[in-house]
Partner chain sequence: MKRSRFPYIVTGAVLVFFYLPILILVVDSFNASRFGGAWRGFSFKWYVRLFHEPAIWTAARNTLFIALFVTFVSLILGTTSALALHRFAKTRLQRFHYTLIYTPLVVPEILMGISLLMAFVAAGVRLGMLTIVLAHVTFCISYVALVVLGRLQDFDFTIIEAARDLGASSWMATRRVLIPMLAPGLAAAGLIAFTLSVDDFVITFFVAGPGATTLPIRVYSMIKHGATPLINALSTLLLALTFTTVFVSQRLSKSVALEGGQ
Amino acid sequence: MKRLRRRGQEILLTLPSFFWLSLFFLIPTALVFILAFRPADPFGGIGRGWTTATIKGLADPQYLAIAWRTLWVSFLATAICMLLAVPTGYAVARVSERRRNLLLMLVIVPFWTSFLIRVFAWKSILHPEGFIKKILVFLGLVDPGASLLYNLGSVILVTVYTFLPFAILPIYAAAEKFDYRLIEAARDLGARPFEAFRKVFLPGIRQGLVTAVLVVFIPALGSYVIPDIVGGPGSELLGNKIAQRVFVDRNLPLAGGLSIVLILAVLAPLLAVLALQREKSRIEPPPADTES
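In the form predicted alone, present the structure of this sequence as a single chain.
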């Protein structure tokens, strides 16, 4: 009886979240899927009947190239964020409380400024007449005619800058709870510093690492503003192409088809994490129930 009562309480607590998720995610996603199978109207609306021409049209090499570019740019930006966030989170968790608060403040301060203002600031910094370009030319690292803007490099740079705090915070939260005596024990047993870090610390903050990857990779997949402002024609991602089909071409079914590709790309890492967690819970025995 107690188990049934507990299950009923869990269902009641879940209902508001399920309603919210259904209203703002499941239903809109279903509408997008339906839209992709409707014909386009010459006047920018939705035609009558059903068709698979839009879905078949997604095999166009142009869209395949943009989808591949979106994936590898998001993967690369996520990898760079993780390479920077892991040592940063570790260092912040190890300093004194006073210095820790200061460092966390420096991580959070960019959130106090508008996202658009920060992206436009990078556009000014990377401008051909900007101080970074002048310094690099003076040092002989770039050619005077080279452009730091309107290429994939600038898109990746600004993406890393934008989402790096999202990677640092969950890693720091996990690192703060980590028992660092385990690293000391590994060192006493003969492990080198990096080996102890890799084999003891990183597995100990696995949940923080997974969270950091998801909160960086998923927004990067749908990024639209960054490539639109600092990227060029060869830096278009799926988000830019969807916006173009909606606001310029007024081809809503094609925009829906491209959105399906983006939705599947976003859901893939989430489903992979859920599958791993389910497999882990299946292998590990559940805790003993002491209630009668």
Second form
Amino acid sequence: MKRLRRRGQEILLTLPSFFWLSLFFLIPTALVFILAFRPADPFGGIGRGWTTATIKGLADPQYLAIAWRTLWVSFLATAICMLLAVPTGYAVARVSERRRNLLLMLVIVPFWTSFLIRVFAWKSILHPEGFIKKILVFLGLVDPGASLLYNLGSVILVTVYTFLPFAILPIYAAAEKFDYRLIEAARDLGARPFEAFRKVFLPGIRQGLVTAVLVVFIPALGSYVIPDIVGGPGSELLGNKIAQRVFVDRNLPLAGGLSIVLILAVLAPLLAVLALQREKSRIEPPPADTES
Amino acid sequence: MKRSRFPYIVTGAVLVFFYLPILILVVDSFNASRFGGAWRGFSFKWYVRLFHEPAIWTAARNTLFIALFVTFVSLILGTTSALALHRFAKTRLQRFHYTLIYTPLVVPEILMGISLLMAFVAAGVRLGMLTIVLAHVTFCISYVALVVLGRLQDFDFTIIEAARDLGASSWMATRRVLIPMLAPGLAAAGLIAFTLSVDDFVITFFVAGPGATTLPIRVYSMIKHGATPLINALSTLLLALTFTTVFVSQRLSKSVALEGGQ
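Mind sharing the form predicted in complex with its partner chain? What's above is the form predicted alone.
Once more the chain from above appears, this time first in line as the rest of the complex follows.
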């Protein structure tokens, strides 16, 4: 009787969110896979019958080129974020507690400010009449006719700007728990500073690194606003193509087909990490187990 | 042992990188010149013009209305979800429930936007304020649930048992003990839901339809149509609002932590 009541309570508490997310998250996601096999109707809706033409059409070189560009732009942005986030996460973890709280605040506040406004800020400073351009021309670093905006460089720059706080936080969280006596031990045993960093510190904060890579790489793959505002025709990504199919030619099945490509691109790194972690835990059991 | 100064130099550079664009934007909002870059004297004229743009104020009102509603609904759904995840942690249903709560966090916004749009079109729902609210609640539930769950994990449940032993009904123990003690967590979760709703552009853009405009959608079309000085002024107002909110919530959570610690 008591068990039955407990079960009833569980279902009562689970039902609201479970129902909502099934209706507005699970079913719509499944629907993307189904509707990609429906033809488009001339009024921007979804037609009757079934077709594989949309999926076959994705093999178009235009889409392949864009999928490839999306991958390497996301990869490059993630790499740059990591190069900046590792030293920053380390520094935040190593300063005195009062300074650490201030630094953490300074890292988190941009995360609270409007995403669109942060992208727009870059558009106006990279603008031909903007601040950065004038300084670079004054220093003779760029040609007065060169454009800093509307190219892949500006897309990567703004992507790094947007996602860097998300990369710093997990690395800081891991670096704060790291036992720095290990580095001293490595140095005493003759490791050079960089060697100690690479062979002791980096493996020690591995979990933070993995999280940081995922929180930058995955949203970067789906990025749409950044290339739309600071990118040009030569720097469109998958997200832009999906949005164009929705807002410009209103072909929802084709937008769905492109979304499937994006879903697969997002799933690949996630599954890779899961598989790696499972493999890892099978080969070397966690330290707590080896002690007992 | 001497520590390398390199990480601290990078940190300084990163902070300059974070704040320089924001700073330039704020300074430019007071610049009389139509194009940033050259300083043509201090002026409030963009702010004055902003107050004469009725479209912005309609959008702001819509945004606020949506965000309040979304905060309320997602707090209820997220909290019940967190309670279920906490109390029945190990059942198979909860493991699936947890995956369902967690997955929306790792899905790129554009995918959520397109899938919701397709679902609304397939179901024949008219796009507008209602579809925006439905979409926002969907991505806010996960954040609320995880924040409240974090709070519950630090919670001492013997207090509830004590209340029950002293004769409180289950409902009374929830209302008089659990909810007041969860209040700071609920406030934090509500603030996150509110901010996410106010700030969301991508998902909103997909499910908004032609009639309903929110502030981010308005800002986006201003960016696209080059109303630069006005966006500078609007952005500065929004930044001031954000900084005040963060500051006040920091103060609040600090005073709560102090009271709790003594």
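This structure is a prediction, so every number in the text was calculated from the model and none was measured. Positions refer to the first chain, counted from 1. Rigid core (definition): largest C-alpha set, two forms, superposition within 1.5 Å.
Same rigid block between these two forms (L4, F138): No, the two C-alpha atoms fit different parts' superpositions better.
Rotational displacement of the minor rigid part between these two forms [degrees]: So the smaller part swings through 24 degrees relative to the larger one.
Angstrom displacement of the CA atom of L26 between these two forms, core fixed: A shift of 3.4 Å at the C-alpha.
Rigid core fit between these two forms: Cα deviation of Q9 in angstrom: Value for Q9 between these two forms: 13.0 Å of C-alpha shift.
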